[in-house]
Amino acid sequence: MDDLTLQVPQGSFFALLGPSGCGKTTTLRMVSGLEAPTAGRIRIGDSDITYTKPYARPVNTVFQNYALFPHMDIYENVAFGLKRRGVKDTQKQVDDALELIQLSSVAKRKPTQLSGGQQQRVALARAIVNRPAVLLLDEPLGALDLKLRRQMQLELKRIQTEVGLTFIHVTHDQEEAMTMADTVAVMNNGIIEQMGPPTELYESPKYGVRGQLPRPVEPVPGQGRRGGWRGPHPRGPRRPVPDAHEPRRQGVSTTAGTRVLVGVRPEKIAITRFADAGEAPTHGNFVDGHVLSMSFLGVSTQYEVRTRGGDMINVFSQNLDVHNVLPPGTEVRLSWLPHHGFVLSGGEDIHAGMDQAS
């Protein structure tokens, strides 16, 4: 970790997002007491828990491997923590927890008789029944298949909303973080690079994203206070950026001659056969190239396009007509609306903050 300062609002769903090795789990382990910080303080509410023993902290953790007791039935698994704390009458609390996860009907089954998703919900109920001040989730959905993982994302958010506990969720899956969290903190190399609501991070990223035009471009004057960013060729198209994505608001200098990177999300790029493209768009936001590869994904097709300048751009195109999919080698034009663009510093590593393995 590198001078991490973080405040999680009570009752919120907070996600730590980043590639493997960026410090997400280390942060979680410090909160749970399994890792001791070399400096700084950890507080829950007004209580300083920096050196409090793990078992004495008002914290519970849900792991990826569930960690259920195979010799106990579901009811006994959920009641385990309460009994360890000396709670005499556990029935109502356990019944309420099982009803919350919608598994009251399987209370007498053993964990091995349940599906992966059901086991994960039992692990969640076992943690929630203790009503911790903070619930830590260490990539709890990583072992589930895609369909079940998406279902559990909605379940987790529903449960968090109903019980009103503070959830801190660690994941390397961008979609998972944005589906569930109220606030997302993007981590890389032990620091938080950006933090905010999912929509803000997605629409106005500060660091590397897919769909970026990797080649730096230079600001050129525009009418009024709105300028544009011209490509590497002096007569190339201007690429205007609207007020909402002004580089000044992202800490990017707009002095003449400053090199910047222009970005646009893959699903906001229109892809057209070059032969059918016609005149260049009046707003100037386009680039030509050829399809290098395509992947049919059902609801959409993912294209990898090499531009004539040698850059690689990913495009997601909705499959309105599956018979019009563009095969590799097709000459294409990519275009996008001005207000879909954003800029990053020209000195920025275009891959910063991205999980290279995904």
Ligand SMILES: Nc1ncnc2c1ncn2[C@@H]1O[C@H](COP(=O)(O)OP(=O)(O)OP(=O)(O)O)[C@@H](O)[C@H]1O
The other form holds:
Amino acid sequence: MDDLTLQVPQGSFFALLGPSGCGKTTTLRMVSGLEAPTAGRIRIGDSDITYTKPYARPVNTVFQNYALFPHMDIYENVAFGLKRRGVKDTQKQVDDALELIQLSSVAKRKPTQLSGGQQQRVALARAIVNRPAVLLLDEPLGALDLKLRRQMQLELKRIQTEVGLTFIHVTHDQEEAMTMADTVAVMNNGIIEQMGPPTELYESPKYGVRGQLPRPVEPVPGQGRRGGWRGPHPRGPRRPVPDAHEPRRQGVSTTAGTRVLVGVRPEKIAITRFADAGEAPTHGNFVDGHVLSMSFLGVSTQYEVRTRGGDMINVFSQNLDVHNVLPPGTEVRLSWLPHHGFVLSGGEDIHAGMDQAS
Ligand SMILES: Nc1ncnc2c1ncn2[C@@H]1O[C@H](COP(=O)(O)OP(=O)(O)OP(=O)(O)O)[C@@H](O)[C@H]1O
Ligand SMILES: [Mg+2]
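Could you output the structure for the form predicted together with this ligand, given that the previous block was the form predicted on its own?
Time for the whole complex; same chain goes first.
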């Protein structure tokens, strides 16, 4: 970790997103007290907990491997934290927690008699019943299959909204972070690279964009503040991104001679056969290339396109007409509206903050 500053608003669902080894678990371990920072402070509300013993912190953690007590039934698992703190009447709180995760009917079963997703919900109930000031979730859905994972993401969000606790959720899955969190912090190499609401991170990313970048744009010297660089096509518009995404506002250098990259999200791109494309559009950005691969995904078709400049761009095309998919080898034109573009520094690692495997 290096000079990490994080402020998580009370009652929010906060996601820490980053690739393996970037320091997510380490951050959580410092909050829960399993790891001591060499410098700096950790506060919850007004109280400084930097040197507070783990068990004395108002914090609970839910791990990837739910680790329920195998010899106890579900009810006893959920009641465990309350009993340990000497709470006498646990009945109502445990019943409420089981209702919250919609598993009241299996209270008398042992963990092995539940499915993976159900066990994970019990692990969540076991933590929530203690009403911690902060609930730490370290890839809690990692062991679940994709369908169950998606379902649990919505479930987790519902539960968080219902109980109003502060959740800090660690994941390397961008979609998961976006689905659930109010605020996402993108972490890489022990630092926070960007932080904001999901829509902002998605529409104006500074990092973490994978495989959908048109070729680098060279700024033109002497063109003033706004007009100094071109879109990906030589006959495209002069200002390939909107003012709100201007390089300077994004902290990207546009000194003559430096490189910037113009990016666009795959679902914002229109793909047409080059033969049908007609005249070059005067308002939109466009770039020509050919289809490298095509995967039919049901609601959409995903294309991988290699531009004539040699760059790779991903396109998600809605399946309005499934008989008109474009097979590999098809010469195509990609176009998009300037206000859908954003800029990144040319020298940045464009894969930062992303999990390569997913
Ligand atoms: N106890 C330790 N001593 C020294 N280095 C450690 C220790 N624990 C973790 N590290 C290192 O610190 C870095 C961050 O590890 P951390 O477990 O926080 O990553 P992570 O973001 O949670 O990754 P993953 O997504 O794989 O769980 C890694 O390079 C790791 O090797
Ligand atoms: Mg980890």
